[in-house]
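The data below hold one chain only, encoded as structure tokens and taken in the form predicted on its own.
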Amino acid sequence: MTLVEYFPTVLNTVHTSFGKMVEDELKRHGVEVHSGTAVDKIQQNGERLLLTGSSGFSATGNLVLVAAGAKPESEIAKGAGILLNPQGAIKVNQFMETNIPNIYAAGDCVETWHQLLQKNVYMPLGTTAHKQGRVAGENAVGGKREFQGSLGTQVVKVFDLAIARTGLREEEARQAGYDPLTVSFETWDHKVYYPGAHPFNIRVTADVNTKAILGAQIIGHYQGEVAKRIDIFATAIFHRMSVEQLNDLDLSYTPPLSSPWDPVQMAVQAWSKQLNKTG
């Protein structure tokens, strides 16, 4: 199996060095990667396909499977007159309403309020999808909800990882006019005298000022719950708690699946301490 990837590193919704991660656990599964590398043509050679690319790149295969993203299907709307952002997504509401009165839009093919940036983006993902919808089923028979907005959360397995974000990545976070410090931390899924434990990758961004928690992204091993752990990461967001607000949480302990500090906790201590060393 081999995987191209245009960008420098695979899964690049998150920090390279994660990328790197997630390149290694695949080349150690036998993927052959060649990141950095942009398909220039597909063609029939025989009974095999022949891709080339940039840098030299060739390699046949019998299947050519295209990932390229998500393009809103909005022609209809845009036909009836319904207005489309400039990615061609569907201009809505918090109300999921429409331009015109009475006709709603949810999922893939609209624009998304984000909570963090307090403006319409276009993010898809399956779990904004459904919320999106409730909401516009709801109004669309007389109820008044609105969608709550969305922080981009997300998790991905890949062989024997997870890979999850939640919010703001720092070069987003400065873009959006925070004052991000971003603080990697490594520890242990759980306490490591326990059999089976591994290597737990977090990286968490904040602002300087406020010390509110702005963007999260974990690395680790698929049984080491790094999707309970991004959702507390999300739920901090959202609620606009500060790194010592979500130290002070009350999270589970036991051996087997923990530390006494959560390693969600101790990473927002780490950032405490980088903060203070910089400060």
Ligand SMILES: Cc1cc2nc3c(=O)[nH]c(=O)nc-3n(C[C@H](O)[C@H](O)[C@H](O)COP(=O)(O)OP(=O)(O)OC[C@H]3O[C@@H](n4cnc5c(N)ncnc54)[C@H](O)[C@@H]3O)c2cc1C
The other form holds:
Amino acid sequence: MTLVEYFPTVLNTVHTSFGKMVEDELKRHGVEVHSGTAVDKIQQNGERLLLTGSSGFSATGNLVLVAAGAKPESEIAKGAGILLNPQGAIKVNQFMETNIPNIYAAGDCVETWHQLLQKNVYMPLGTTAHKQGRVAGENAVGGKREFQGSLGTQVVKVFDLAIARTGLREEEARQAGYDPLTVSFETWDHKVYYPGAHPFNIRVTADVNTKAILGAQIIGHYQGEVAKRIDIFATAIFHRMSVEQLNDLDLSYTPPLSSPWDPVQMAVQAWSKQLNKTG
Ligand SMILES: Cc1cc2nc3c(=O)[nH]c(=O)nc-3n(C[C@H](O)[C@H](O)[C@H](O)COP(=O)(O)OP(=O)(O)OC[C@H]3O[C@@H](n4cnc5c(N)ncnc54)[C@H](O)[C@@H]3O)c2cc1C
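Same protein, different form: I have the form predicted on its own, so give me the form predicted together with this ligand.
The next block holds the full complex; its first chain is the one shown before.
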């Protein structure tokens, strides 16, 4: 199997160092990875398909799967006079109302309120679609519920790795007017003396002035509670917690599963240390 990626590393929703680890995992399982490569052409070549691209890339195959992002399918809405944003996503307010009374919209076809950015973005996710759908449904039958916004929390499994993120990356936070500092921290998913411990990498971004957590990314073994840990960060960000407040949380521990300081707490401690060094 050959994977061709336009960006410098695969999975460009996370930091390139994490993308590189994902590439290594793919290669370890026999996938040929060509990152930083643009596919220009797919053509029939006898019984097979021939792909060609930048830097002299070429490969043949029986099947080509194109996964180059999601676009909202909003033609019917447009035809009905419903307003769309420049990306073609249906404009909605936090009640999931469109500009036409009694027409609600939710899911991959709409723009989504971003909790930290305090503006609408296009960020299609199943988790978001479910929440928006419930809000739209409730309001369509007379309710008055508001969609509380998304942080883009997501997790994906690639062979033995799980990779997750929530909130903003450093450059996104800076563009949004925050003063972000990001610290990369490596530990183990549980006590290293207990069999089966795996490396666990966390990148945490927080605001230098307010110490509010703005984002986190995690990569680790898929049995290492990556999703649980990113959800702790997501909960903290959702409720505007600072690094100290996350550090003070009463989180669970037993050696096969964690450490007395959970990795998320060790990561924010590393963040505070780095701030003290640089600040
Ligand atoms: C491969 C893949 C993996 C994913 N994994 C995750 C994940 O792990 N986590 C996550 O959070 N999200 C994931 N997502 C995203 C998630 O699936 C979508 O965000 C979610 O399904 C969107 O829900 P929806 O109801 O808006 O749209 P859909 O689930 O696409 O449902 C829309 C439905 O409308 C129907 N339809 C379209 N046009 C018409 C029409 N004219 N008349 C009648 N019916 C129509 C379609 O057939 C479809 O059944 C994944 C998506 C893909 C493609």
